[in-house]
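Shown next as structure tokens: one chain only, the form predicted alone.
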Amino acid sequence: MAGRTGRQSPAYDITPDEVLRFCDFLYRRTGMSFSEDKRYYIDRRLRDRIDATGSLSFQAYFSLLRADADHEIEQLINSFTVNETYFFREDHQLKCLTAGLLDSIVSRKPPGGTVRIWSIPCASGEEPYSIAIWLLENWPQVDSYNIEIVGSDIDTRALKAAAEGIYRDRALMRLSRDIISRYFIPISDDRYQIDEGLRNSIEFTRANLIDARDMATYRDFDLIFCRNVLIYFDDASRRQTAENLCDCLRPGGYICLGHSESMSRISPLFSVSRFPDAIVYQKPEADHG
């Protein structure tokens, strides 16, 4: 494959020690932990970035990476993130949102108060847009409160796609035709753009879950959707993420994880809250420390 210089990359081997050095670098930056059984996945993406930068060896690329020349760290992280999702994914949690969670949240707020919801990682926008559409369709009090929804991700390409809000049929497969007609504008045979009002109602930002300084800029959320990302972390990164997310929540706030994730196995900072539609995790209402 030709690199950006137009030269054909020479044949080279990436040694096991070099893979370990690279995985350690990626882990410290993102919390993503890859084992030996993911060697092909790592090798393919690493070689793509080596070729894309015109580097002649792993060592040359790694030097470039550590210097973050041309924002290469951002490009590398983008290439390793997984953004597979669709609208109304795990909708039992959305049902829980309007059937119980919001009643608990607004019971602690004055009339017309602000409800802050954070979707992280937000991938290419399907997650936060799903929350907004679900509220408009299913919560009678949606106009009685100031709803703020923030979508964040470490992948800058995904964030750009989220802000554009253009999706193909597969992403909309769980939506009814009525909902599609109300909130999406067809722009080709199988591509739709979400309504401009919804696009403007959600703030998209870059955030790194394991970076405490980065996460310190996010505070006072009532509810966080953090789904299907902790499965890529090891125990230490999960604990760090739990601590960071706890700091981002208001006392009494809730967090929703993916169906295969359990905060009870990660951190004692949250208590289990059981609702008819879902199990979620709550930050204590008062600081007992």
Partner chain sequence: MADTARRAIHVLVVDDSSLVRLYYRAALDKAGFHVEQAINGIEAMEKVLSEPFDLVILDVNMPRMDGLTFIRSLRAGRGEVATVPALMISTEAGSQDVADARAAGANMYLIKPVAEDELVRHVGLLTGAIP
Given for the second form:
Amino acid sequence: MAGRTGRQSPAYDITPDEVLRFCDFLYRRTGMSFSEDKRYYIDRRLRDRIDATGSLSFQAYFSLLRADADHEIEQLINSFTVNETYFFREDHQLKCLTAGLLDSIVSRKPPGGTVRIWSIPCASGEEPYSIAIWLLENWPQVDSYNIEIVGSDIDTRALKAAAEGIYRDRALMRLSRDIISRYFIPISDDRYQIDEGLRNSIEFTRANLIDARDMATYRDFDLIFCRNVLIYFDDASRRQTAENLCDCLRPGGYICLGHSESMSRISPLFSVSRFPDAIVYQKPEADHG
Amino acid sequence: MPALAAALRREGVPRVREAIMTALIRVGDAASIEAILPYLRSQDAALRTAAVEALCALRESLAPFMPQLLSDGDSDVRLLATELTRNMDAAQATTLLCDLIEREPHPNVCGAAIDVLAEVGTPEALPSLERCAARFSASPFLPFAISAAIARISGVKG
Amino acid sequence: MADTARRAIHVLVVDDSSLVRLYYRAALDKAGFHVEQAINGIEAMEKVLSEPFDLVILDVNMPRMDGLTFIRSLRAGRGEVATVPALMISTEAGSQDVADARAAGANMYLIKPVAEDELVRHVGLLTGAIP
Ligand SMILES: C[S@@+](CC[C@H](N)C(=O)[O-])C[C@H]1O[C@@H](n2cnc3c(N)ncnc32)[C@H](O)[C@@H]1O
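Condition change, the form predicted alone to the form predicted in complex with its partner chain:
Full assembly next; the chain just shown is listed first.
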């Protein structure tokens, strides 16, 4: 990947101290941090954003970033993260589910009890379907409990696609042939549809994370996946969302965030819980000071 | 508003404390700011930091309160107040913090102001930073912090 | 690389000020300690639960989770992490502040600003690097 891109060399210079200033900002705001040897990688992405925004210097770009003009923070984060959604993305969290997390949840439930899992935002459905498939494949107790999975998003077009459950083969790249044949029906050369049984087992609904009234209709979840959205929110929205999610959880319930996200930049309402494959956050059992 | 403020005074439960702060942020007027301000003086560190965060979220409406906060008689309050400028417009924050470091006797308050300047400061801050470094040349931390801040703001090592 | 003759002593520096973290890190790097950083008590908790540390250095006032709340939840936890030594370095200089830190479970309390050699000496004492 080394070497020059076609672009002419820019008229501005980014100094090492400016990169430090930028990294401090990014770290404080998002928690993303890069070691010294990633310097080249940061430099290149930073230059791309400076050019894309028409900024003529690092300083000009940095003020634009601080003011979050034209959602620049979101653009920047996107340039540092992989945005593609596919099945079994961030599978260490799925492993975490079946390597302790679910056992801890059901240890407090009667046999046959209900386990409620919420994927919000679920975008076009890859995440809630992945959770369902993973549990069916990897959790021996899957038939001993009543598992409810809900997928929600603010975007109704995405929800429509999620309910349809049609995906290109690229989204299936991490799934084995076996799994594909069990849960998908090929509908053309490169398109597959989730089988009807699985589609009907997940409920898709519209919800706005920031809206307390919207969120008040969702209660008693044992586990919430809230991945790759909070990192884009400003402080006030993060705050409101954390409170809303806290109210949607049962006492002792868990939240999973995306892998570049950390509750340390979001809210003090949850405690940190370490499982072998992932860090998750837990709502306290009982509210005390 | 008085009811919310009174509730905050009694509140030890984080979920309720956060909810009250969020409600005050949502209103966001001068009265909500005045309801939060006393908690900068709280003995309880959790309440103090919750107050700083809530006030930070109110950025622009906070501006009229800043000169007074940054010259408060209590150095702990001045120190926490520097953090409140972090989300403000860069020029405005630079002016407020430079006024402070020109006269601030307490090295820790200067240190906090310089940390914010290192992120948000404009080149206008450079002369004040240099004078502050001279004033505290014997302090263990400030000369180091100031030269790092100057390097970040100007893009070159100071 | 990590385990040559002896594993370097791992120190977690927790402070919301990037310049303070930089200052501690520069001093401790020079003295041969391995340094990681966190911006507040929550990130510190994520780090101590993910890898072993010999010492946590922490500030009191930090966003989302202050230093005292962090030590209290650390000490309330199970396993080895509950006993990691904690050095508080704060601007709060009152006797009540020191008493609160002791009650929360801090092992030592210094008042900012701290000189490099003083920092290195205390870290050495608390981690056993200096007998
Ligand atoms: C990058 S996707 C994340 C999807 C999935 N969780 C993942 O990690 O692959 C972001 C999604 O957040 C949704 N979103 C943005 N703001 C939202 C809000 N306020 N409430 C609910 N969903 C929101 C968008 O519609 C989009 O589908």
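In this text the structure is predicted, and so the values were computed from the model without any measurement. Numbering follows the first chain given and starts at 1. Each form is matched to the other, and the largest set of C-alpha atoms that superpose within 1.5 Å is called the rigid core.
- Once you line up the core between the two forms, the Cα of Thr241 stays within less than 2 Å of where it was.
- Superposed on the core, the two forms barely differ at Asp220: its CA moves less than 2 Å between the two forms.
- With the core superposed, Ile50 shows a C-alpha displacement of at least 2 Å between the two forms.
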